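We begin with a single chain expressed as structure tokens, specifically the form predicted on its own.
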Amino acid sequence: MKRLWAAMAILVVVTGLCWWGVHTTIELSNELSSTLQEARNAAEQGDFERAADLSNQAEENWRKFHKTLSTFIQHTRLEAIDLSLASLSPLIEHGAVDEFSSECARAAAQIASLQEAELPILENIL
């Protein structure tokens, strides 16, 4: 009977950790995607200062969650997003609006892919 209770406790802990990982990934993905979209819109409207601030904010939020995400997501996936977010500020500071918008879209697509890869759906399980 003790083994059954131990197995149930392990199941509850593992399920809780999985839920926490998915929840964290979804929360961060949604937050970053909206910030990147706002930055892209600001750059296209000519508000370069706001676009730079938003891109810096997105990078700060990413760094805040990076250690947490690296516990359950491959580092190569995270590094690609690191590079995209790090390139945003220099692009907008030099007035490269088209490249900035393109890199925002690229980072948003990488983040969406990251979110989709972490969802517990049949494609990801098998």
The other form holds:
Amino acid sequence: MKRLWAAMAILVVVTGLCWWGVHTTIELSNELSSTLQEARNAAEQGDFERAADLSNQAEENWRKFHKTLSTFIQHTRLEAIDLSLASLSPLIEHGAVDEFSSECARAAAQIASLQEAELPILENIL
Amino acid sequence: MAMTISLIRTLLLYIVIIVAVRLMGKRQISELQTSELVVTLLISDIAAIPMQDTGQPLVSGFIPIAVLVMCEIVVSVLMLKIPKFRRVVCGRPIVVISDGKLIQSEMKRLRMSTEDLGEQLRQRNVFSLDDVAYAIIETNGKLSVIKKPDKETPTAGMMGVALPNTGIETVVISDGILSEFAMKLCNKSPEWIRGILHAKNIRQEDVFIMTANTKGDYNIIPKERGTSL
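Write the structure block of the form predicted together with the partner chain for the protein whose form predicted on its own appears above.
The complete assembly is shown below, putting the previous chain first.
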């Protein structure tokens, strides 16, 4: 009977961990995606200062969540996003709007892919 | 740095595996059912992945191991409570020799050759098919043999010989340390043990191994110079 209770406890803990992981990933990816979209819009409208602020904000948010995400996501996937976000500030500071815009789109796609990969959907399970 | 991370991960995963094996219960590897053996092997394979690849999160090892342990516990409880479920998971024992006759259809069903059967019989100290009344392949793959009555090894009871009951023999001192559990098992007190050691002029710390049984028989092996467990 004790082992059965232990099994139930394991089920609850594991389910809780999985739910928390998915929830954290979705929350972060939604937040980052909207920040990156805003930054891209600002750059295209010529507001480079705001675009730089937003890209710095995105990078800062990412760094805050990075530690948490690295406990359950492969590090190579996170490193790809690290590199994309790190290149945004220098690009907008040098006025490279086109490259900045494409890098924003790339980072957003990587983040969307990260979110999709964490969802317990049929495609991922199979 | 990766080496240090590997070291720490290996220690953590080792603890997790020990806890997992303890939770799944005590069985020798030769007594495991097929599903239990598969789960045990799976756990070791899964644990190896985050041990070797520091880019994989540790949780990618912990969660599968935890889920396998949970499934194993639930399945073992269900097998205990529901005989039909047990039959589905483990199968039934299969009689391959019945009343001295080889059942070839069952051997074919098991994909068991005559060489396999011969090997298993010899490992049971049976060297002739004529000696066997019944041979059963158990659900864990082991062969159980019931010999014909005239081929059985006679026991003391069959010959009308009364053997003394010595009770259980346990190791009461191991590498100089007294075992309370072993003493309780053979119903002996520390004073009795110390009395024997005193009479033999041996100190407890100098005893490599001392066994004793319920009847009071004992055996003392002192330590050789330079030996310690």
